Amino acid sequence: MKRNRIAAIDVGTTKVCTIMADTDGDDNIRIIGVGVAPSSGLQKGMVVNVNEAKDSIYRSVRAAERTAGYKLESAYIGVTGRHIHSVNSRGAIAITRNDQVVRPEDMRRVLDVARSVKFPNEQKMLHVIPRTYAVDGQEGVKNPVGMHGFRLDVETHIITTAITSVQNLTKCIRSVGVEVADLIMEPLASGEAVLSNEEKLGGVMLADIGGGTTDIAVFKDNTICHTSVLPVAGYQVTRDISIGLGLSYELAEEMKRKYGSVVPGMEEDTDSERTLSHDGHSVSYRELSQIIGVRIEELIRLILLELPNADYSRMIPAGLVLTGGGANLPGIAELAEQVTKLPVRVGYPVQLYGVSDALHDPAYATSVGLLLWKMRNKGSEGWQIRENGLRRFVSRLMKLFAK
């Protein structure tokens, strides 16, 4: 059986990491390369500095390039950053046909009237996700092709993000070889590696808390319903601990992940009160963590703030799920359940078949959700590179009247 080949980078503020993986036909995904590397010249998911961007991803693409065995020529990026809009919009269009039938072509018909939104001339569609369809007032239809009608309304969500910052994006990832294949907003990657369908289902509310943003994404009626992202994440934390005990940066990172913890009165009286040492520095444990606990209870306060509906117990029972590296802070389910009175867990991605162990991470969430998201929602409309085309195009021709 031939396996069909594809790829994914998540550049992200603290690292890169790239897969590469095969397909067979039931979309059975193996993993055969994975590439990690430290993440230089990005700031809240957002190229700051092109040339450190672009090593950082060359170094990351290499190490997956030589696991797998073979050379990566294009791959499914991840988008992520402040500049990111979401909006919700509705669509309607009759159905003029005298067999009254909806076909294929109305259903592109409708959303053509869907997504045209106004928006300012710097932002682009990144996606047009069609959440539900209505027939002559029927609600809740998933597929409409084949029903009888005189009237077809969808609802979507439309994701827009800032032009220049794709365009420094997919600058950084073509300089190291590699075509862009599509454009993915973060957390409907995320949302896809460690959320069930019974929860998308229910109601539920994902935080993917990276090291430079924090990605949310509310899914409701197994349907997206709401995308924003906080400017608030891992770097805050760091930077709280390193001007409060009067470490450098790199040293505060360091006690962050190897002695962190959001809740200290969870260990015992006599172990919260132990004093850490590590490079020369000794800081006391339970400072660290409450250092740690204020900005954690803070951020799952502002994560609240962006659902739509204040009701959280009739929007999302099913709860808050939390991945990413952030979440790898031991206790930060439990308090997030104190701060929100919801159900919290860990969001870990799903298990892969290959080299993927070291994959089975809240960290690498987005890295493995990029996959899955492009095998599960193939006919969705994405970023869809079409400039790429048009340029392979006239190289052909060029190449051709040359010879």
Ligand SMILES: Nc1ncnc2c1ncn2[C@@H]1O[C@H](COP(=O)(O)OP(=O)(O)OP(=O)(O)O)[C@@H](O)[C@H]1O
Contents of the next structure:
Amino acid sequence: MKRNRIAAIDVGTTKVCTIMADTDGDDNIRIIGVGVAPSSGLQKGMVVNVNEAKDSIYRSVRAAERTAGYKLESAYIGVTGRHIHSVNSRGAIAITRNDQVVRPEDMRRVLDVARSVKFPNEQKMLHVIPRTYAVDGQEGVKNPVGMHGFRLDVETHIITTAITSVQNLTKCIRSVGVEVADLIMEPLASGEAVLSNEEKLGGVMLADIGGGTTDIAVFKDNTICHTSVLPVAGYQVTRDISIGLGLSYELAEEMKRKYGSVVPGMEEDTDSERTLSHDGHSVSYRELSQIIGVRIEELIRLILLELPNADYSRMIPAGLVLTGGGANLPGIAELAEQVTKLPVRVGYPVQLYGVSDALHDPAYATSVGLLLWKMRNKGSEGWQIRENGLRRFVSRLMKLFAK
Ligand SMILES: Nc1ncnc2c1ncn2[C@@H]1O[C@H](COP(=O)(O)OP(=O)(O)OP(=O)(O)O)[C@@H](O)[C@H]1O
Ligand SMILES: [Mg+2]
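Since we've got the form predicted on its own here, give me the form predicted together with the named molecule too.
Everything in the complex follows now, all chains and molecules, and the chain you saw is the first one.
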């Protein structure tokens, strides 16, 4: 069977991860190459220094190419940052043909109506995700093609992004010789990698705690109903440790990763009064854990405030799933359970076939999810479809003028 090559680049605030894979067109993805490089030139998920970001992306892409043994042509790219906004929008059309059967072109027409919402000029649509359809008022239809009716309604989740942020990111990607196959909002990707269908059906909140941002997505009735991005994540935890214990940022980061926990004495066999020594510096384990615990507790409260409905147990009975590198802190799920009174678990990305061992860490939820999102959401419109449409329109216009 012919297999197609696919790839994803997750340009994070702390690391850039490139995954090269092939697929038979379904969910069967085989990882062929992985390249991870430390990231620079990014702040809170956005490019702030093009040359530095380019360099990190270059190193990650070349490392993945070396394992895969072929050149990376194009890739799905993750987008995050405070500039991303989302809204739920409805659209309705009449089916006026004699047979009154819904056809694929009606689905496109109704999506056109739903996405004609007004948003600021500096924003551009990133995703138009059909959540559910209704035919003649009959709600909850997943695929109306072939159904009879006079009226077709759609409910969509629309995600928009700042044009300049995306331009900076795509410029970096193209400058290392890689085409942008599509842009995908990062929490959607992470959701694909760590959530089960049962969780998405019942109602669940996902928080990807990265270095610069915490990306949030809420799913209910198997569809996305809310997405947002908080500019608080692992960076703030490390900065608090650095200030609180008088360490350099780099040493505070090492201490956090090596010994960090959210509650002193989380593990039975650890002495909460012990002193930790590293690189000639000594810090108290209790103090380190207390600083981390306070910041993480505050972050959990901020995450919960993003929920569009205050009736948590009804809205998200499956609770909260924490992922991203920040979810590696021991005791984080237990602390979040105490704060939210909801079930909480740490989400690891689904294990994919191939050279994927290094990816079984919450930090790679977005990277793995970028590959899965495109396989599983063929109905949703991406950035590239519209960009290509615009390019075709501009080139037609230019030909017309040339004549
Ligand atoms: N074992 C660990 N213990 C504690 N914290 C960790 C651990 N591993 C990673 N982290 C933290 O996770 C954060 C990085 O997470 P991740 O790799 O998901 O971020 P990113 O994708 O680069 O950034 P972003 O998504 O915000 O752009 C850092 O703040 C890092 O300190
Ligand atoms: Mg990330």
